[in-house]
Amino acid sequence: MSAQARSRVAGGERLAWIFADRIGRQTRLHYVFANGASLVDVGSDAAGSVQSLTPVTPAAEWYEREIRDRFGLEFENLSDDRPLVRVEPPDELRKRESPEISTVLYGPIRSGIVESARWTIDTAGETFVEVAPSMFFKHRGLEERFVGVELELAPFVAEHVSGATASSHAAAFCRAVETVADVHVPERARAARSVLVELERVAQHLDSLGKLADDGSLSVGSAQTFAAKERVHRLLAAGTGHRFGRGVCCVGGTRFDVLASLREACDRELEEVERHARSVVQTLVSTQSLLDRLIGAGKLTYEQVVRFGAVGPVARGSGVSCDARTGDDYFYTPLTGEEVLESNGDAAARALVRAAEIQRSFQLIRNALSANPPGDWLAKAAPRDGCGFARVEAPQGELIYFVRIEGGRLMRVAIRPPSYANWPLFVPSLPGNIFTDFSFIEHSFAASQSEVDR
C-alpha cells in the first residue's frame, strides 16, 4: 500500500477505487481518490504481498479481494480471506454454528426476472444473524473484451456492461478516451449526452420505485410506475432508434445529430411523459402503507456510508454529498443548486432521493433541449497514447472508467461501477430487519449484479 494512499485516507478523502494494471511482468496498483470535482490517482508498483488498506478503510476490502483473485497479489492484514470472485460452497460461508440457527440459501435463481446472486443467510427465526453474498456467477470478461478493439467500436462494448445504463457507460468510456486524446467535445454532443443520461436516470429511478411498490403489494401503483418507465423508453427509442439509447455515443461526440432527433421526440412526448412520471411518483411517496414498510428498513448511518465509500442515492439517502454532476463542466447542463439529500438513511430516504431526482432530471433535460447549442456534434479524435480517467453520475451513482492506450489501441480498460461501490454496504444494512424486509432493502439500493459480473 502506498504511504500516500494511507495519508489521503487519514486526511478524510474518499477512496473511490483500487484496481490493478499489469504491464508486461509488472503489476501496478492504482488508488483512486475523489477530491472535490476531480479524481486523484495514487499509483504504486506491486510485487509479492502488499499491505492492505482495509484496516484503515473498509471501502478497500472488495477491491483488494478482487485484485487478489484476479491478479494473484496477496494483501497483508486483509480481514476476509474468502475468495470474492470465485463462488464458494454455502457450507464454507456459514459463520455461526448453533442448534437455534439455520442456514437459508436465497438465489441465485429467484422468482421474477432478476440477476444471478446468492445469499447465504444464517437466521434464528425471522431475524438476520449473518449474511454472506455470492455475486460473481457470470464471468463475462468485459474488461478484457475491450483490449484490441478499435476505438470506433469500443463504445458498443461499454454499452453492454450494464444494459439498463448503456448511455452512462458509453459516455464514461468515451470521456476517458477523450481525455487521453485531448479532444474538445462539441457543445451539441455534450447536450445530447446530458439528455440521454438524464432520461436513463428517470427510467432507472422509476424502476426502483415500481419494484418497491410491487414489494408493498401495490399492484396498481406498480403497474402505473412501470408504465411511466415504459414511456421513457419509448421516448428514447423515438429519439435515438433504441429503447436504451444504444449506438449513439462515440469518441468525440455522437454518431449523428441525436440532439435534433431528441428535441423532435421530446417536443411531442416529454410533457406527457413528465406529467405521468410525476403523478405516479407523488402517489407512491404519499402512500402511507408503503412508507410504513420503508421507514426504518435497511438503515445506514452517515458514518457507515462514508467509511464504505458508497455513492449515488444510497449515499445521499444518509446525508452524504457525492453527486458527480455538481460542478462538472463536461456535460452541457451541470447540476446547480443544493444536492438532493435525506438524512434518515433507510429505504424510505433512498426512495425520496430518487423521487426528487426524477424532477431534477426532467429540468436538466429541458435545460439542454432549450439551449439547443448550434454547430457540429462530432469532433475528430486522433489516436494518442496514454492513460485517462473519467466519471459520470449514472443512475446508481458515480461511474468511473480508466483506459490505457498504446500504439493507438486499447490495452487496458478498468471499470468501477456504482453498484460495485454500494453492494458491500448491503449486508451491514440488514441487521435488525426481518426476511420480509429483504426485497424492500434490495430494491431501495437498486444495485445491479451485471455491474459486478463485468
The other form holds:
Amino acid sequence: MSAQARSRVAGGERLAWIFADRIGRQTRLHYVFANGASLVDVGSDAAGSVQSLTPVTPAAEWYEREIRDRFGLEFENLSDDRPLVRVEPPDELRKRESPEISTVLYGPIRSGIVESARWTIDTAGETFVEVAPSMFFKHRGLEERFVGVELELAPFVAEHVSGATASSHAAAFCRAVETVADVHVPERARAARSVLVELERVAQHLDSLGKLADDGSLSVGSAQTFAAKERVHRLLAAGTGHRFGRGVCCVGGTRFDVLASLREACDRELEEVERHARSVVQTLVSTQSLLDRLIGAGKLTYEQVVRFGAVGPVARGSGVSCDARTGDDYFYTPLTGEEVLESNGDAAARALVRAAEIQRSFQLIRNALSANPPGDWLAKAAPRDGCGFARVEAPQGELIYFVRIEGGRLMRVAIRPPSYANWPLFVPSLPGNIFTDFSFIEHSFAASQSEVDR
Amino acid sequence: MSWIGYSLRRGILSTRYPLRADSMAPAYRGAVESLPANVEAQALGAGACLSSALTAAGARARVDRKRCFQCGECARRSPEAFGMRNEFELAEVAGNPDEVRSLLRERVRGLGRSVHLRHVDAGSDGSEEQELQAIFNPFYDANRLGIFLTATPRHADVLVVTGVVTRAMAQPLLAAHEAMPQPKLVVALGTSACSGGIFSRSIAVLGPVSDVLPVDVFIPGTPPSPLTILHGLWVALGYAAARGRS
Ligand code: SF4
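Okay, that was the form predicted on its own. Show me the form predicted together with the partner chain next.
Let's see the whole complex now, leading with the same chain.
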C-alpha cells in the first residue's frame, strides 16, 4: 500500500502531504506528491498499523505523528515517537541531564506579541544543542468546523485558519470545491483573487522583514517597514471592506465586484504603497548591520530542503524551485518575471527572496488590474459530490486544500498549510547557532502558528 | 542611506486619535446595523451568520456585536434587514458603561502616566497579533498615548488576550494573569476572544476569555482594526465610555 508512495519518493518526487480521511469506520490515507505543476494523490485504506515513510523521507514525520495522535493509527518504524498533537506536561520533555547542557522551556507564552508555541531548548552555554517543538497549543478543530457548513459560508471558516493569509486560504478552499463542482470561475473573479493573494504576500513579507529589522535593533527601519505594511491594509480596507481582504472569495467567484472596487482604491493609492514598500525594502537589504546578523543564521542546504519538502521562501532561499504560481494559468495570467531564487540558504537569503518577491507581486497586481477582464464575477456552482484538491501559492508557500463533498455537504476538509511543511526544518536549522539568533531565524521562516495548529 | 533621513523624508504619519476624530475607509465593514424590517427578512440574514450573532426579534433583529466577525454576509443576503457601517469604536464592557468607566478610572489612577500591556495568545488566527502590533507603527504610535508593551508580567497593568481559549492554553493563560500585580485589567481582543465566535460549538476549545478570567473590556472584530484597539484601550483606561453594554 505505502509501496507506491515509497517508489515515488525513490523516484525523486516531493512528498507534499499525508493526511487521513475517515469514511464510516474505514480510515483512508492519502499520500500527496507534487509532480511538476500537478498534485498526485495516492490513496489507500489503512487498518491497524501502517509502514512509516520516515525511513525513506523525513518529510513524512510530522504528518504521520499527527495522524497517529488524531486518528489512532500506528506507524511502524516512525522515526520520532513523541506526540505532536497532544501537549505533554513540560517535565516529560526534559530528558537530558548533563552538567554542560541546560534545558530551557521557551513558551507557550513568550515575550512580545507572538503566537503561542513552546520550544524545549537544550543549550551548552550560548549555542543550541537540540531544540524540540511542542505545537498545537492553538488547536481549534478547524478542519472539523467545516463539516456540514453551507458551501457559500464555508470560506469564512477557511479565513479563520490563518487570518493574516486569509485570502490564500479562502481562495484555496474555493478552488478545491470548484474542481468538484466543475464550475467555470469567471476571469474577472480570478483576476480579483490574484490581486488579493499578491497584496497579502506584500503585507506578510513586509511583516517578516519588519520583525527582522526589529530583531536587529533597527527601530526606524522596522517602524518604516510596518508603516509600509499599514498602507497595504488601508488599501485593502478601501478596496474590499476588510483590512486583510476577508469576506471576498466564495465558491464560483467573488461575493461582489471586488475587482472594480480594488481598481478604484489602487488608482488612488497603489503607487504610494508601492513606492513606500520598495524604498523601505531597498534600504533594509542594503543595511549592513542587519545583513551581518542574517548571514549564516539558520542555514539550510539544498538537500535538506528537498528531503524535508519545504516550500515557499524557505525553499527558494536555498535555491529550490517551488512556486505554485509557475505553470498555474488559473490565477496568474499573465505571470511575468522569473521565480526568485537565492542559494545561501540562510536567514539573509530568505529575506532577499521576500524583498524581491514584493517587487514581483506589485507587477502581478498591476497585470491583473490592467487586464480588467469584463463580465460577471460569480458563476453559479451546481453542487456535485466528489473529492477535490487545490493549491495556492500563499505568502509562506504552497497551501493545499482537500475537500470531500457528499450529498452537497462538506464531509471532510483537510488543510496542508505552508507553515506546516516548513516548520520541521526550523529545528535542524538551529544547532550551532547562538541563542540570540533564535528570533532572526524564526522571523526568517515567518511561519504562522495558527495555520500549523489549525 | 541613513534611517533618520529616511523617516524625516516620510514625514509625520501618525493619527491624533483618540484625542481627535479619525475614520475608517467608507467601505470598511465595522459594525452590523439592524434595520426595521419584517421577521422573514431578519431571519434570512440571521441564517447567514456562522457565529449566531443575530436573532430575529420584533421590529428589528438583535445584534450581538461581540459575536460578529464582520463578514458582511447578513447584509448581502438581506439588505432590507441589515447594513454594514464603517464604525470602528466597538468596545463593550460588562455592566453599566458609566459605572464601569468610573470604576476603571479609579483602578488606573495608581498606574501613573503610562500603562504597560502584556499580550497572551490563547488561540488566535494570527491576525489579531498583527493588528495589536500595528498600534505601535508610525500611523498609530500608541507610545504617544503612554501605552507600552512589556515582556515582564511584574510590570504589566493590562493583560491583552487574543483568540478563543483552547484547552491547552487555559492553564498558561491563568498563570500569566496570576503573575501580574494588582490592580490589573483584562482585555479580550478580537471576536473569538470576546465570544468564541465561530468556535462556540467546537469541542476543541474551552470558550471565550470570560469563561476563564474576569474580562473588563471586550474589543470585537476579526481582527479589530488598530483604531478599534486604541479605542478599546482608551475605554479600559477609563478615558472613554464604551458604546454598548453586554
Ligand atoms: S458575522 Fe457576518 S453574518 Fe454574522 S452579524 Fe457579523 S457580518 Fe452579519
